[in-house]
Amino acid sequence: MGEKCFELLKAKCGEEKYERLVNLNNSKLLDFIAKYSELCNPDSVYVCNDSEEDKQYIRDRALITGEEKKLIMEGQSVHFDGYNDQARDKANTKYLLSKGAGLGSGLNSVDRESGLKEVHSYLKDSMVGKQMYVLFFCLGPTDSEFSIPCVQITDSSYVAHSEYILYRRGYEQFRKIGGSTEFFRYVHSAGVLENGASKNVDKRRIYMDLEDNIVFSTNTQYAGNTVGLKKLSLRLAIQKASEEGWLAEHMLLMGVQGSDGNKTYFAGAFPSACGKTSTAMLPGETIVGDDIAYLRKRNGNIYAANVECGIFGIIRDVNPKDDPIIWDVLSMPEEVIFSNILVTDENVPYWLGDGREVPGKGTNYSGEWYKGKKDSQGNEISYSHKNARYTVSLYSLKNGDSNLDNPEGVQVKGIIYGGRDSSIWPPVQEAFDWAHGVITIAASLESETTAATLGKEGVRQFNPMSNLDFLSITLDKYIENYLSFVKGVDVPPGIFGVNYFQKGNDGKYLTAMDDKRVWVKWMALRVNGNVGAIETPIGYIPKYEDLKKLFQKVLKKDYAEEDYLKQFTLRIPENIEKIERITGIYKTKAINVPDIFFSSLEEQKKRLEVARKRDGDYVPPAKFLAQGA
């Protein structure tokens, strides 16, 4: 960069804040900040370090700029995204790729040169009249093999405030890496604001430059599009992990307590609004993380760490009965950012499924709200958005795991995969082995769409490992990485499929919301070799007697054999249709997956056909128990 550019940056920062940049002794970092300071042209630049004073400055700025408003409870605030800026924008989230590069079919990309030109045109002078914030964070625990230093540029105090809650501070981490070029970079501008929200959402762009590990985000405030360290970072990390031999995953991390006092750690992958956070927050267990994890091999075992130290969770149906721990945090004077809920004139927040009587009026993401209010298309506006959120620190939770910040991570003994599936999977199943689980459960994961992404709800979508939206490598390479990841691992983690959304012929759910507490306990018993199982064509399922005991022990309620039969009867036609559908998807995509992939699916199909010929379309567990197959 030219000397003039650095002088301009120094003038916008002021002597003290500029020294903070210089003291990091990293020319790549300084060049990056200088370049986008010149392009975005803010009135001033505020450089944060790890101090509490800087975090408080960001909190205060969020209120001053109107991006957040205080609520009645001390420490709590509310943010409203624009009416058309309520979810991740898949269509405009793209990779910037040079000619000749490719990620396979179905993965959004744009020519790198033209994409940079476009997004730079939106960033040019986008911060005139505003302040630019420069913030430093660390993905994963600091001073760890999991650590990835990150620098965020944004003009949104809401985005900056969110990241302060969600991530570990990283200024000192940058000081330790010196002149290293191994860090992630983010540039975000909310663009023109109207009533505190992004106005020009037609120019909303979320571009990822894989060559330079930079994420660009413009004309949006919704955190899924703008909090660079979240899903946008996951895309950068997946490429880095592929090159270095580890896994970057869309996974929760939790500790399951045993009756012997021991704790078993599980990772788990679920698409949005499919029970991921509620699983991580199960009463009696501990949470390490609810969204993104890095997995590494060490000494014959697999270890994982939470990338984050906070939760950006869907608030719908959070109530005292179903999510008591989160409810307690949201009901106390803790630091919380609510988004896109209803706020009454008394500054009390309300949201869908909170168990309280709905107020007649208030303020929400559409502005002033009243019962019966409709949008310009004649659609009634809900008092709280289906994808409304809360942002809280994990340190505020009474069930936070003691190893949250352990630089060594936690040893993972099981991995859970689950989506919205009304007709195929039982509530819980276990794969025969690692490869079988990767292929028939993880890589075959499907889920019905929800309000967490833009588009039509209720559509069954293929979503391998719950990570398809975030892949920055080809799907065949991703699956190959998974299959080979356990090389050198003494005992690979058990792989399980769960289904909290199974329905009967009457369309009603077959399991209660808290039943997942039992499925998790059973999985913990399995990976520790403390309980048997029934072998079926799709894997192992629980025995009725074992579940009956667990329901009494965990939930203090009876478990009827009739319910067990409805839940665990093998639905052969639906399972065969799924195998054919998944096989067709992979063949259509022309993915060069390892030979074992299609052969494993075909073998499962043959096992199902044998069982069908012998016992019919719908086979109760007792048939397999009696036959020993």
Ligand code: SPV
Contents of the next structure:
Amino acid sequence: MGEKCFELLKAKCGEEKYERLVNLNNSKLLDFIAKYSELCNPDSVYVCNDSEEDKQYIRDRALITGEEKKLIMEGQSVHFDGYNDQARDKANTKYLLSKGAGLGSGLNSVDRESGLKEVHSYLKDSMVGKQMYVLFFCLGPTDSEFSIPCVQITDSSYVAHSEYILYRRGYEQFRKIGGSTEFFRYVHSAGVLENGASKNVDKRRIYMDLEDNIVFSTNTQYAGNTVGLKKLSLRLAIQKASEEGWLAEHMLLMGVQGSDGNKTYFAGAFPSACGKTSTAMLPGETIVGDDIAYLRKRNGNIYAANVECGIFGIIRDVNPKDDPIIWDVLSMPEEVIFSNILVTDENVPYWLGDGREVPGKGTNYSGEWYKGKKDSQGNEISYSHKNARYTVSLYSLKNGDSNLDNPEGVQVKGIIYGGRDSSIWPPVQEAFDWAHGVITIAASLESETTAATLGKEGVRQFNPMSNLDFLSITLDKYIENYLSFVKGVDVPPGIFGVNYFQKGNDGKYLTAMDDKRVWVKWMALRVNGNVGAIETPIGYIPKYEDLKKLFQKVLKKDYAEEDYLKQFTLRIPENIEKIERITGIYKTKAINVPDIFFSSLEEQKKRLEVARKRDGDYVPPAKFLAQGA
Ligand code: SPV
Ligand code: MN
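Okay, that's the form predicted on its own, but what's the structure of the form predicted together with sulfopyruvate (SPV)?
Next comes the full complex, and the chain you just saw is listed first.
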């Protein structure tokens, strides 16, 4: 890179901020910033370090540029993404792959050279008239084996502000790694703004360069497409984890409190908008994280850490009854960025399912809003978007777990997988062992689509480990990594399937929102060997009398046997169809999975067929063998 390029960067940074870069003694880093500063051509460059002053600077900038507006409550602001920029754009999220990269046809990809050319053309001069921010953060706790230092370039103060809330600061971490080349890089430009939102969404691109650990994101603001350390880095981390023998997962982390004062940590994978955040935040339990976790093996145990230290959560249905913990945070003068909700003329935020009367007018992601407003297609515009969100720090929550920043992570004893499944799984089930769980629960996960991604809702889709959208390695390799992950682990974590969306014949949900408080307690009792279970062809399920006790203890509810029967009757035809569907998918997409994969599914199908012959299509738990105390 020519001297001129550095001179230019120095001029745009000013002496002091340029020094901040030079002081990191990292030529790969400096080259990267100089290169994209020259290409994007901002008026000036602001290099942040870990200081509070810089965080305040970014907050202020978000208000000055109009990307955020202050709300009535101190510390709160609102940001609107463009009308057609309200969710992750899967179609335009692609891997840049060189010819012969060998990642199979499963990944959405574009030829590296032409993809780079395209995205560079959108970045060229994209920051003229704007300031470029250079930000340093760390994925995972700092000074830990989980830590991955990251540098973000963006012209969006909203993106920068979100990252300050969601991640641990990493300037000092970069100082510690010296000249190391092991870090992730992100280049984002919101492009031309109209009313504070990206205008040219037809040129929205999210391109991941796996060879160089860089992600490019253009002409979008929605955080799932832009915040480098969130889903963009999960994709890079999956590849890195695969090379290094750990797992990067779309998972919550939580501590389940036992009556003996002990705490049992669980990880949990759910597709977007399927109850992951509300599980992580259950009253009475403690939250470590709600979205992304790294899992590592150490001394015969599995440890996990939250990659983040904040929440970018779905706000729909957050109300004092169903989500009291987050409701409290949103009702206090805490730092919160609301996105895509409705704001009244008095600067009060409203959203779907908040339990309050809907105002007749206000401002939302469509601009000025009034009841009955229609978009250009003639569709009525909802006052708040279904995928509207809040961004808050985990330190604001009163049930934050004490180990959130523990560099060792937390020891995981169980992993929960759950999808939006109206017809197949019971509310909770436990696998016989690790391999059985990985294959028949985790890798077989299906879920009906939601508003968290663009496209039609309610379509059942295969989503192994809830991580399909983020896989940057082949599915076979991913499954193989999972199966071998517990080699050398003394007691592998228990694997559980949960289903919060099970429906009865009348189409009504069979479980209530807060029943999940009982399921987590049962799972904790199971992994600690403190409760028995019933062995069925799909795994273990709870006994009625154990759940009855737990419902009483946790929810002060009388749990009717009739409800238990509806919820836990084994639905054999649906389970068999699912196995056939999943087998079909893997036979076309991931034929090279280890042998045990297909045999395990086949054995489960046989067990189901034997039960069907004996007891019919729908078999109540009493027909199976109970075991344990
Ligand atoms: C998800 O959609 O899974 C989220 C929000 O957690 S996003 O940042 O869009 O990924
Ligand atoms: Mn997520």
